[in-house]
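Single chain ahead, written as C-alpha cells, the form predicted alone.
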Amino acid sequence: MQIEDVTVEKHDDFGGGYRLLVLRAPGIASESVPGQFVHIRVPGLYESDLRRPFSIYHAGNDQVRLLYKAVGTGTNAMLKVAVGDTLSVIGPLGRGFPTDHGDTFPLFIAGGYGVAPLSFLAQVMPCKGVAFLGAGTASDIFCVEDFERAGWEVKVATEDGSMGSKGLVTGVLDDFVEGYGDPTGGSDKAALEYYGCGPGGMLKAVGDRALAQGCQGWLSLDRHMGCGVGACLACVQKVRNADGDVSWARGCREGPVFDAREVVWGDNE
C-alpha cells in the first residue's frame, strides 16, 4: 500500500455517462492487481469528509486508470478535477482476483460498472475465455473492445434488447454453459471458473451457479466503505470458513474479492 500525491494526466468523457481519470502514480501502479481499488481525497469536499473508493480499471507504465460516474456528492466533485491537478491517493487496497487459475476455462460475468476490474484482469490472465457483459441498455455496455483486443470472446445481454441478447446476462451465461458440456471438465475440456463483478443480485446468481456446478467462483462485492483500510468496519460481509463457522470479513481488506464458497448471502446482520 502506498500513500501518494499523484498528478492527473487525463480526465475525459468515456461514454455512457462515465469518466476516465488517468493518474501518474508509479508506486501504486507497480503494486496493483485486478480487483483492487484506490481511496482518493476528493478536492472541493470538506477536510472532514471521507475519501472515496474507486476500482482500478487498468494499471501499468506508472499510470493508474479509473472509471467513474457522477452519481453523488463525491463523484460530482470529481468532475472539477483538471489535468495537472494533484490528488492524494491511498492504494492499492483490498484483495484482488487471483490470476494464476491453473488449467480452468475462465468465464467473466460483469454487470454495468463491474466491467472495469474484469477488463484489467483480462489483460493479465495467462489464457483467454469468455466475457459476459450485461446492463439495462446499450449505453451502459462498455469496454467490449478491451476484451476483444485481449483475445476474449464477448457475449452481451441488455434488459431492453438494444444490444446483444434481450434479458439478463445470466441467461446468456446459462446458454453457454449448457452448450459447453460438463462444467467440471472432461477429457477434452477444462473445468469452468467463474469471475463476477457487478450488482449484488447478479453476483449471488453467479455464485449459486458456480457452487451448484462444482466450479470455483470469485466474486467482487461492492460494499459501502468508510476508511478503506479495515479500521472502521463499515464494509463488513458475513462469511463462512472451511469448518462451516460464520464470521465477519472486511470488504476493504479480506475483500472486495471473495471465494464464492465463503459468501453468506442475506442482510449482513
Ligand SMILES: Cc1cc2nc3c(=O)[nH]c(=O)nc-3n(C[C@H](O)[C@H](O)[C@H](O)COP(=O)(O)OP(=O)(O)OC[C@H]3O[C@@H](n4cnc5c(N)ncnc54)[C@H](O)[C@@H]3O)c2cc1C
Second form
Amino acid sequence: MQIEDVTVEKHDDFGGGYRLLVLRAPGIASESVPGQFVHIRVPGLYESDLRRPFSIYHAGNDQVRLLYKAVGTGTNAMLKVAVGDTLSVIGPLGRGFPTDHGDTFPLFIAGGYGVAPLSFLAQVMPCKGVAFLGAGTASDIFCVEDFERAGWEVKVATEDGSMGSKGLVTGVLDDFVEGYGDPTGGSDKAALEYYGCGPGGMLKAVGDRALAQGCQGWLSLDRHMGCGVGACLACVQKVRNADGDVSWARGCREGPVFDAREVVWGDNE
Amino acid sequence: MQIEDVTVEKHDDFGGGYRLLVLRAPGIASESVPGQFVHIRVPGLYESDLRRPFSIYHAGNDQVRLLYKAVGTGTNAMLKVAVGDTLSVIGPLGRGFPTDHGDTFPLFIAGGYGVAPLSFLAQVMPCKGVAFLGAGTASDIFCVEDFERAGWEVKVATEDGSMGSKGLVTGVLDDFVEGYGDPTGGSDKAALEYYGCGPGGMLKAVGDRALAQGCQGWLSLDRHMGCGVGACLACVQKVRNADGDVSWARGCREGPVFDAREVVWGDNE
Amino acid sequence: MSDATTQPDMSVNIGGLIMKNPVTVASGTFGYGPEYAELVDLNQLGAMVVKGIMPDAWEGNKTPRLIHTDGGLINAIGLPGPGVEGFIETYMPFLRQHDVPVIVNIWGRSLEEYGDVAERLSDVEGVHALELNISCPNIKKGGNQFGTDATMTADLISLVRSRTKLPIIPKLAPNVSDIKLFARVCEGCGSDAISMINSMPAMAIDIETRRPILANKVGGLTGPAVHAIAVKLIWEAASVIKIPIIGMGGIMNGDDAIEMMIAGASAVAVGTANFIDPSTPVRVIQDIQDYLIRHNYSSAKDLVGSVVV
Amino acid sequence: MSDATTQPDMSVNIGGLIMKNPVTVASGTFGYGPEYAELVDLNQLGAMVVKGIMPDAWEGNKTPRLIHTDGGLINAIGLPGPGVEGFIETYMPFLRQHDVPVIVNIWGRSLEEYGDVAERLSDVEGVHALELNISCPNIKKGGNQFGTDATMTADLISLVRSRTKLPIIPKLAPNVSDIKLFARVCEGCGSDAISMINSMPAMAIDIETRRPILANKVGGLTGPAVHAIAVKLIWEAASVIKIPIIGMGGIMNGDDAIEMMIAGASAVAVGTANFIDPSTPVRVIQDIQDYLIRHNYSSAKDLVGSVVV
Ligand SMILES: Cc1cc2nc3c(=O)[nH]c(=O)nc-3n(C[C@H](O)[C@H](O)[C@H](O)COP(=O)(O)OP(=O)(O)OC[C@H]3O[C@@H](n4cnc5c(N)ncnc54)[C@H](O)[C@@H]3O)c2cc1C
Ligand SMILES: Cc1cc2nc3c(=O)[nH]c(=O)nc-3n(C[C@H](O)[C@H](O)[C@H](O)COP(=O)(O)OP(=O)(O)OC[C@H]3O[C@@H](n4cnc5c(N)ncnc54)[C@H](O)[C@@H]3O)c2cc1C
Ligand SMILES: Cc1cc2nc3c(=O)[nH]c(=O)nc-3n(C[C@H](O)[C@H](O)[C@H](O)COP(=O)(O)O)c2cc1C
Ligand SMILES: Cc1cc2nc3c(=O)[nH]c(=O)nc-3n(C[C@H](O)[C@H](O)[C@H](O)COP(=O)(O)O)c2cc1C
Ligand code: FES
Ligand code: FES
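Please give the other form, namely the form predicted in complex with the ligand, since only the form predicted alone has been shown so far.
Let us now look at the entire complex, which starts with that chain.
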C-alpha cells in the first residue's frame, strides 16, 4: 500500500459505457494483484469529499489501468480528468483473489465493472476456464476479447437477448455447470471454482451455487468506502468464521474478495 | 435591476494586471449607468459561495464590460471562464454617479479597478476634466487612453516614480488644485467636483479635500457584499444626513457612490 | 392519490395561516419585500417573512457582518431595522399590495419588548402571523438566550400569547441538546407553529491578524453546512408535537426542501440560497410540485413527516 | 521571540502528557495504529489517539454507516471495536514499538463501564492518557447523553478520576447551549485536559425511498461544515478553564489548525481529513512550524489562545 501522485497517460472511451483510465503509477503497479483496488482523490470535488474506490483492471509496466462509469458526482467529475493531469492515488488496497490454485476449473461470473478485476485475474492465472458475462443489453458487454485472448471461453447472457443467451448470467452458468464433467456422476463438480464480481444479487446467486455444490467460491463485494485502508470501519460486511461466529469484516482490508462460505447475506443493513 | 444569464463574448488580458470580461447582457446593459455594479455567480465555486460584485466598466451595444483582477478564490475561479460560457449576472445594482452636472469642473481620482467606472463616466459625461490615476508602479496603470480618447487630461502618479509623478495620487491632485483658477482669489475652486473610486484611504483623502474646499464630492465605496440588492444588510456604511443624524446606508443600494459629505469615516468596524 | 392530470394541492396550513404553497423565505435573507421584488414575484411565495423587527430602530453590529466559509456563511448582522413603527409605515403599504401572507419576525431586548411589538402588530392590516426570534446568536441582549433556556422560552411565549391573537411561531435555536423539550414548551405555551432552525453559533479568526473576522467576534453559521443538522432537529421535534413546523437551514434546491418536509416540516423557508440565486424559492416550489406529481401525491400535506423509519 | 536560525519549540503539555508537536489524530479516523502505518510515520505525530474502546467487543451499527454530505461526512459507525482486552492484546504491542504517546479513547454503556476500562488501561505499558468519549451521537446507551447533561458529566468524570492516575481528557459534545458549563465541570472534577468537538448530530433522508440514509437513522456531522462551530466553542471554553484543550472539527490544513490554536486549543486533532489525505497531520505540523517561524514565535505554546479580541 502506498500513496502516489500519478500521471494520467490515457483517458478514453472503452466500451460498455465505461471509460479507460491509464495511470503511470510504478509503485502501486508493482504491488497489485487482481481483485485489489485503488482509492482515488477526484479533482474538482469539495476538499472534504471522499476518495472513490476503483478495481484495478490491469497493473504492469509501471501502469495501473481502471475502467469506470460516470454514475454520480465523483465519477462525473472524473470525466474532466485530462491526459497529463496528476491524481493522488492510494493502493493497492484490500485482499484480492487468491492466485495459488489447485487443479480446479475456474468459472468467472461478472457483471458491470466486475469484468475489470476478473480480466486482470484471467491474465495472471495459469489455468484457463470459462468467463460468464452478464448485462442488460449487448452494448453493456465489454472485455470479451480480454478473456478470449487469455485463452478463456466466454459465455454471454443479456436480459434482452441482444447478445448471447437471453436472461440472467446465472442461466448460462447453470446450463454450463449442469453439462460439466461426467454426466452420470457429477461429483467432479466440486472441481469447479467460482469467482464472482458484480452486483450483489448476482454474487449471492453465485455464492449459493458454490456452497450447494461444495465448491470453492470467491466473491468480490463492493461496500461503501470511507478511508479505504481499514481505519473508519464504514465498509463492513457480516462474515461467519469456521467456528460459526459472526463478526464484521472490513471490505477494504479483509475484502473486497471474500470466501463465499464466510459471507452472511442481508444482515448488513 | 434584472437577473440575466449572459454569454461571455471576450475574456482577455487587459493591462495593469487586470482581465477584461465582455458579456452579452442586453437587459443589464440597457439600464446601466456609471458607478453601478453587477453581481456575478462565479462558476466552479461551492454552491453556497456568494456572488462577487464588479463595477461596470462599460455598458452599451447589448454588452457589459468588466475589468477584474485575480485576488482570491472567486476571482481566480473567474480566470477559467471561457468565451461562450454562460454566467448568471444580477445588475445593474446600486446608485451610480450623478449624471446631471452643472458647470463644475470634474476631477476624477482613481486607484486600482476604480478607473473602470470612472472611464465609463468619462465617456458619458458632457463636460471634460482631469483624471488622476494612481498606482504603485507603471505597470499597474491602465485605461489612460480611455480618458484621453474621451478628451480628458490624464495625470498619473506612481509610488516608485516609474510613470508620471512620484508619490501618491493626492500629490498630483493637490498640485493641480493649487494652480487651478485665479491664483489670487481661489474662490472658484468651489467649481471643482470630485469623483473618487479606489482604496479607502484614497477616498477619504479625496473626500476631505472636497469638504475642505466646499466642493461637491462623489465617492464610490466598496463594502463587502452579500446579496447585492439590499436584503442582507451586510454592506453597510455609516452616513450622516443633512440633519446630522447618523445611520447605516447600504453600499449596494444607497451606494456604492456616496456624497462625500454623508460619509462617516472609520466607524464601521 | 391523484390521477396524473390533476395538479396536487400545494397549500399548507401553518397554525391557521394558509400558505398557497409550502415555500417561504427565511427572515433576514429577503429584506422586507421590495429588495428582491424586481427579480422575484412575491405573489408566488407561500408567505413572505420579513427581517426581524423590534420596538425601536436598531443599528445592528459593526462590519464586517457577513463572511463566507466552507459550505455556508457566518453572519453577525445584529438585527438592524427600522423599528416597528418604521416598518409599518415604510413597508406594510408595499406588502399589502401583494397577494402573499406576511409573517413578521419579531424580537426584543426583554420579554416586555416582545410583547409590545406583538401587540402593536396585531391589528395591522396585512400582518398574518408573528415569528418570534428567540434564537439569534448575534445580539448581546435577548436573542439566543431566550431560546436556549426552556423556562425563559416558556415565559416569553406565554407573554406574547397573552398579547396577540395572531398566529405565533417561535423560532428555535439549533444549539440545544434536547430540541424536543423546546418544541414541547412551544406547543404547551400556545404556539401555533414553530420554525427552525436559526443559525448555528460559529466563529472565524484571521490567522494573520489573529482577530475574529466578524466585528461581533461570533456569528451564526447558515447554508448547506447546517442542512443535515436542521433535518435531524426537525425530525426530532416533529416526533413530539402536533403543531406544524416551518423548516429551514441550508435549503439550496428542491431536494433539500423535500427532504425537510419528509423529516416533518409542513413548510420550508429558503435563506442563504437567496443571496446566490434569488430564484431558489420559485424553483423549489416547482420541484416540490413535480415531485408530488411524479410520486402520485395528491397533496403537499401527504409528504409532511412521511419519513419511513 | 526566537532568531530565525533556531527552530521554534513545537512541544506542548497536555495535562502532563508531553506531545513533541501539537498535532494528533481524532479518535475513529485513524484506526488503532496499523491501518495508516504504511502511509504515515506514526512517530511524526504528537500523539496517537485510537478508536473508542469499551469493556467488551462491540459490533457497532448496521450499514450504511458513513455518507458524504455538503462540506463533510455524516457517520454512524457506532463504536465497533475489539473491547479493552482485544485492544490491549492486538494493538498495544504494535503501538509500543513506536515513539508516540498513545491516548486511548474510551466509552461505556454505564458509568461503571467507563470506570472499568479506565482502570484496566491504567497500568498497561504504553498507554499515556485516556480520552473519555462522553459525546458520541451514534449509540443508544451512553454516548451523547453523558456529555449533554452536566450532572452526568460530573459524575462520570469523578468516577473515572477515582479509578485511574492516567491523565483524563473528556471529549465534549457540540450540541449544548452552554459549553462553558461543561468545560468548567470537566475541570472541576479533575480532568487534565478536554478535547472538543465530537461530531454534530445530523441526519440525511433519501427522498426517493423516504428512508434515513444511515442505518442508524441519525449520525454525526464532521469535516469543514463543523469547523467554524468548533472554533467558536473552543474559544468559549478556553475563556473559562485553565486546563488545556485538544481542538478538533474540520481541520483540513495548517490554517484551520492554527486558527483553532489561536482560539485556545493547545493541541489539535485531524479527523475527517485523514480519509481524504492521510498526509494531512504531517502537513499540518509543517505548516504550524512554518507559521511560528514566519511570525517569530519561539514556541507553539505562544500561539495558544492568542486571539486578539
Ligand atoms: C472495491 C470497489 C471497487 C470498485 N470498482 C469500480 C470500478 O472498477 N469501476 C467503476 O466504475 N466503479 C467501481 N466501484 C464503484 C465506484 O466506486 C462508485 O461507482 C463510485 O464511488 C461512485 O461515485 P460517484 O461520486 O460517481 O457517485 P456518488 O455521487 O457518490 O453516488 C452515486 C450513487 O452511487 C452510490 N454509491 C456510491 N458509492 C458506492 C459504492 N461504493 N457502492 C455502491 N454504491 C455506491 C451512492 O449511494 C449513490 O446512490 C467500485 C467500488 C468498490 C467499493
Ligand atoms: C461595488 C464593488 C465593485 C467592485 N468592482 C470591482 C472591479 O471592477 N474589479 C475588481 O477586480 N474588483 C472589484 N471589486 C472587488 C471584488 O468584488 C473583490 O475583489 C472580489 O469579490 C474578491 O473575490 P475573491 O473571491 O477573489 O476573493 P476572496 O477569496 O473572497 O477574498 C480575497 C480577499 O479579498 C477580500 N475581499 C473580498 N471581497 C471584498 C470586498 N468586496 N471588498 C474588500 N475586500 C474584499 C477578502 O476579505 C479577502 O481578504 C468590487 C467590489 C465592490 C464591493
Ligand atoms: C444574513 C442573515 C440574516 C438573518 N437575519 C435573521 C433575522 O433577522 N431573524 C431571524 O429570525 N433569523 C435571521 N436569520 C436566520 C435565517 O432566517 C435562517 O434561520 C438561517 O439562515 C438558516 O437558513 P439558511 O441556512 O437557509 O440560510 C438570518 C440569516 C442570515 C444569513
Ligand atoms: C468515522 C468516524 C469515526 C469516529 N469515531 C469516534 C470514536 O470512536 N470516538 C470518538 O470520541 N470520536 C469519534 N469520532 C469523532 C472524531 O474523533 C472527531 O471528534 C470529529 O470527527 C470531528 O473532527 P473532524 O471534523 O476533523 O473529523 C469519529 C468521527 C468519524 C468521522
Ligand atoms: S473504508 Fe474505512 S475501514 Fe474500510
Ligand atoms: S449586500 Fe446585502 S444589503 Fe447590501
